[in-house]
Each structure stands twice: as structure tokens, then as C-alpha cells.
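Let's start with one chain on its own, the form predicted alone, as C-alpha cells.
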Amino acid sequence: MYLITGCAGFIGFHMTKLLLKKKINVVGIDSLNSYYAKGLKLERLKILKKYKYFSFFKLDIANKKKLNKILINLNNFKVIHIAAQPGVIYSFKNPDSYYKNNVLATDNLLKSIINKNISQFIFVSSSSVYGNQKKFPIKENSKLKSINYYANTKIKCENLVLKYLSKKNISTKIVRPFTVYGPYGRPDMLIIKFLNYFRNNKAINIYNFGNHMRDFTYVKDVVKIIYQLSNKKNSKIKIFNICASKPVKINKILDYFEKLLDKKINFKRKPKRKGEMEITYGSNTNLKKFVKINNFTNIYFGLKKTIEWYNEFPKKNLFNLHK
């Protein structure tokens, strides 16, 4: 059995669906907050609820009392903690939300499960904890340099995991995914933004004049890897980058879009924004030594699959509602 926090979110949905397709029992928790359209989360949940192995609880894990009511009935389970307040730019506007939904929530979860019968605990952190680095590819032992409040809260969460679980007999891992994209993505994510703006004939703002480099990682690769990690035991806490280790310039992504859509895209190149990393380029060497990975999804193929999904998704208006 797995406990998945943030099961109605982007990565959480794909993680939960993967487990359910394997006929594994999943208890999913999500607060269904309003950072972006709640309807998109409900659409994801509608799919998950079709599986008989799925139990869902609408819950804010920052509420320890309500969380304990659910945990009291669970035994011998694995935890994948994905729930978080996402978004780099929005973290400057509403830092209190990030502290509550990331730091406080993680602290409450760890305190609540620390004496439970748990075999695995995986915390899904973020590549943003690295900030702007000078040496690439970025390794897990690189110095953390947060340049936005979102990344700062993720570092605090990682430290909480180390604090509470380093001396416990729980196989614990911290993963740092790099620029995850794919079907059912959030409206504020780059690829979905491109598609939505293109559909509405709006000009797309390209910051840093399109020179940002991103280590794009397809969401289905990410959740397959997390699943593999959840079945591997380790006595000491391990930290892994999850990335294709093949960074691509945003300008190149625009070229791919124009080719896949067979149309010119209206975009405006603008200066760099505060809090955004110039390059995300991770090393996946440690990951490949620990779990068996064949190949990461090629960015062109991943974009093609995402565009196909977007074109078929009936409720595109849900992507208009974001911060």
C-alpha cells in the first residue's frame, strides 16, 4: 500500500495512476487548493476514482489532527510525499502560502508518520534547490543556492526529512526532478502555457530572450523512476536527481513547437525575470547506478505526446485560470 500526498496534482496524479494500473492499493491525499483551476484537479481525480484500489481524502496535511485520523487506520505502507505549493514567480507574491503548504505540511506529515510501520519514505523536492550553478552537470552534492522562496521552502523540507528520518529504520530518499512536463500539466508550466496561449492567439512571452536552458524530463519517466526507487532499500538517506541530463534552450523548444504545430508562433522575447535559474542541467549518474533506466523520453517525442493530449482534452478553459 502507498500513501500519496498531492495525488490530484500533476506529478501526484501520474504517480498514483501508475500504481493503480499495477493494481496496488493507494490512499491519496490532496487539499484541492485554488492555486490553479480546481476543475483540472477534479478531472485528474475523476480518472483515479475509476480504480477500485484507490481511496481519496480531501485534506490539508498541515492539519495534523485530521491527518492523524487517516493514518491511524494505515499499517505497513510506503509514503511518497509530493504535495506542495508550486510555482517560482508566485512564491514572491504569497510566501506565507509556501511556508504553510510546504514547510509546515512536511513537518506535520513527518511527525505523524515517524512511529508508524513504514517501509519507504520518498520526498519529492525540486531541482530549483540548486539555484544558479557554474559547474555542470549538477551533482547531488552541489551546494544548494536557492534564488526564490519556493526553492528555499524545498530546502527546508529536505532538512526536515534529514532531521526526522536519518536515524529511523525507514528506507528514505529525496528526489529532485528537473523541469517536468507532460499531459495534465499545470496551467502555469511552460509547455502548457505555450499551448494555451497559442490556442487563444495570444503572444507568448519568452524571458531571458529564449536563452534559458532546461533539462526537460517527461513526467512518465519521473514516476516510473520514483516507483523503482520505492522498491529499493537503503539504510542511509539517499538523494537523487531525476533528469534526462540533456538540457535544451527555450528557443529550440519554440522551433520544435512550430514544427509540430506546423504554424508560426507569436512570441515576444523579454529580459530575464527575478528568481528564475538560467540553466537546469543535472547529472543522473548516481540514479543510473541505483536503479535500472533504459532511456529517457526524447524531448521532441515528449512534446508530441503532450500536444496530442492537449488537443484531445475537452476542457481547455481550465488552463485559463491560474495565478
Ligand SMILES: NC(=O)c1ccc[n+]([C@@H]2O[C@H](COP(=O)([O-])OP(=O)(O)OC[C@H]3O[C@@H](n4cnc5c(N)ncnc54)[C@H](O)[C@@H]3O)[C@@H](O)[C@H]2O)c1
Second form
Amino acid sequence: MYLITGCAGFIGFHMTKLLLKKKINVVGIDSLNSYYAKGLKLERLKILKKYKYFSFFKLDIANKKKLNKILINLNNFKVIHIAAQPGVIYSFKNPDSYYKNNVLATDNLLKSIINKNISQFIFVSSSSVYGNQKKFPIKENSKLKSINYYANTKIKCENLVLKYLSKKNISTKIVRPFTVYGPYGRPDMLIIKFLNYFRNNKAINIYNFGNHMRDFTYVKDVVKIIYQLSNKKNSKIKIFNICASKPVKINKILDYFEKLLDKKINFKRKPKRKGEMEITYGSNTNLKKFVKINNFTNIYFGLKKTIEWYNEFPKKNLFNLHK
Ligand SMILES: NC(=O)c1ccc[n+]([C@@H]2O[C@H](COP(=O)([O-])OP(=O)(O)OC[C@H]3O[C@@H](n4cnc5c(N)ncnc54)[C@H](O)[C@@H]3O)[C@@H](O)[C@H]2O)c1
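Since we've got the form predicted alone here, give me the form predicted together with the named molecule too.
Below is the whole assembly, all chains and molecules, this chain first.
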């Protein structure tokens, strides 16, 4: 049995669905917050609820009492902690949400599970913890530097995991995914945001004149890898990048979009914004040594799949951003 936090979010949804398809029981928790349209989270939940192996609790894990009420009935399970307040730019606007949903929530969860019978704990951190590095590809042992408050809270969460679980007999892993994209993606992230702008014929701002490079990693690859990791034992806490290790310039992504959509894109090139990493390019060597990975989904194919999903998704108004 797995406990998945953030099961109605983008990555949590794909993670939960993969487990349910394998007929594994999942207890899913999500506060269904309104960082982006709650309706999109409900659409994802609707799919998960079709599986009899799934139980859902609408719950804020920063609420100790309510969390303990659910955990009291669970025994012998694996935990994948995905719930968080994500987003770089929003962390300058509403830092409190990051403190509560990342630091406080993770602290609460760890305190609540520490004495339970659990065999695995996986914390989903982020590549943002690396900030702007000089050496590429970025290895897991690079010095962490937060250049925004989101990254700062993710580093704090990693430290909490180390503090609470280092001496416990629980296989613990911290994973740092790099720019995840795919169907049911987050509306505030580049790919879905772009698709939404194209649909509304709005001009898109391309920051850093399109020169940012991102190590785009397809969501189905990410959750498959986390599943594999959850089946492997380790005595010391291990940290893994999850990335295709093939960075692509945003200008190149725009070319791909024009080709796949067969239309000219209306965009405005703008200077860099504060707090954004210029290049994300991770090393996946350690990961590949630990689990068997055949291939990462090629970005062009992944984009094509995402566009196909987007075109068929009926409730496109759910991608409109209000933040
Ligand atoms: N999407 C990416 O590219 C990416 C890359 C690196 C790391 N990550 C990390 O992966 C995780 C998931 O990201 P995502 O893109 O799926 O984001 P998401 O916002 O779609 O999912 C997070 C979910 O957690 C829930 N949540 C937030 N605070 C909660 C709380 N206190 N209690 C219960 N539920 C709560 C939200 O309602 C949401 O459904 C985050 O930890 C994020 O930092 C994401």
C-alpha cells in the first residue's frame, strides 16, 4: 500500500494512476488548494476514483490533528510525498504559502509517520535547489544555492528529511525532478501555458530572449522511475536527479510548437526575470546506476503527446490562470 500526498496534482496524479493500474492500493491525500483551477484537480481525481484500489482524503497535511486521524488506520505502507506549493515566480508574491505547504507540511508529515511501520519514504524535491550552477551536467553532490523562496523551502524540506529519517530503518530517497511536462500538466508551467496562449491567440512573453535551457522530462518517465525507486532498498538516504539530461533552448521549443501546430507563433522576447535559473541540465548517471532505464521520452514526441491530449481535453477554460 502507498500513501501519496498531492495525488490530485500533476505529478501526484500520474504517480497514483500508475500504481492503481498495477492494482496497488493507494491512499491519496490532497488539500485541493486553488493555486490553479481546482476544477483541473477534480478532473484528475475523477479518473483516479474509477479504480477500486483508491481511497481519497481531502486534507491539508499542515493540519496535524486531521493527518494523524487518517494515519492511525494505516500500517505497513510506502510514502511518496509529492504535495507542495510549487512555482518560482509566485514564491515572491506569496512566500507564506511556501512556508506552510512545503516546510510546515513536510515537518508534520515526517513527525506523524516516523514511528509507523513504513518501508519506504520518497520525498519529491526539485532541481530548483541547485540555483545557477557553473558546471554541467549538475551532479547530486553539487553545492545547493537557492535563488528564489520556492527553492529555499525545498532545501529546508530536504534537511527535514535528513534530520528525521537518517537514523531510521526506512529506505529513504530524495528525488530532484527537472522541468516535468506532459498531459494534465500544470497551467502555470511553460508548455500548457503556451498551448493556452496559442488557443486564445495571445502574444507570449519569452523571457531571457528564449535562451533559457531546460532539461524537460516527460511525466510518465518521472513516475515510472519513482515507482522503480520505491521498490529498491537502501540503508543510507540516497539523492537522485530525475532528468533526461538533454537540455533544450526555449527558442527550440517554439520551433517545435510551430512545426507541430503548423502555425506561426506570436511572441515577444523579453529580458530575464529575477529568480529564474538560466540552465537546468542534470546528470542522471547515479540514477541510471541504481535503476534500469532504457530510454527517456524524446522531447518532440513528448510535446506531440501533450498537444494531442490538450486538443482532446474538453474543459480548456481550466487552464486560464488567475494568479
Ligand atoms: N512540475 C514540475 O516540473 C516539477 C519539477 C520539480 C519538482 N516538482 C515538485 O513536484 C511536486 C508536485 O508538483 P506538481 O507540478 O505536480 O504540482 P501541483 O501543484 O500540480 O501538485 C501539488 C499538489 O499538492 C497539493 N497540496 C499542496 N499543499 C498541500 C498540503 N498542505 N496538503 C495537502 N495537499 C497539498 C495541491 O493541492 C496540489 O494538488 C512538488 O513538490 C514540486 O515542487 C515539480
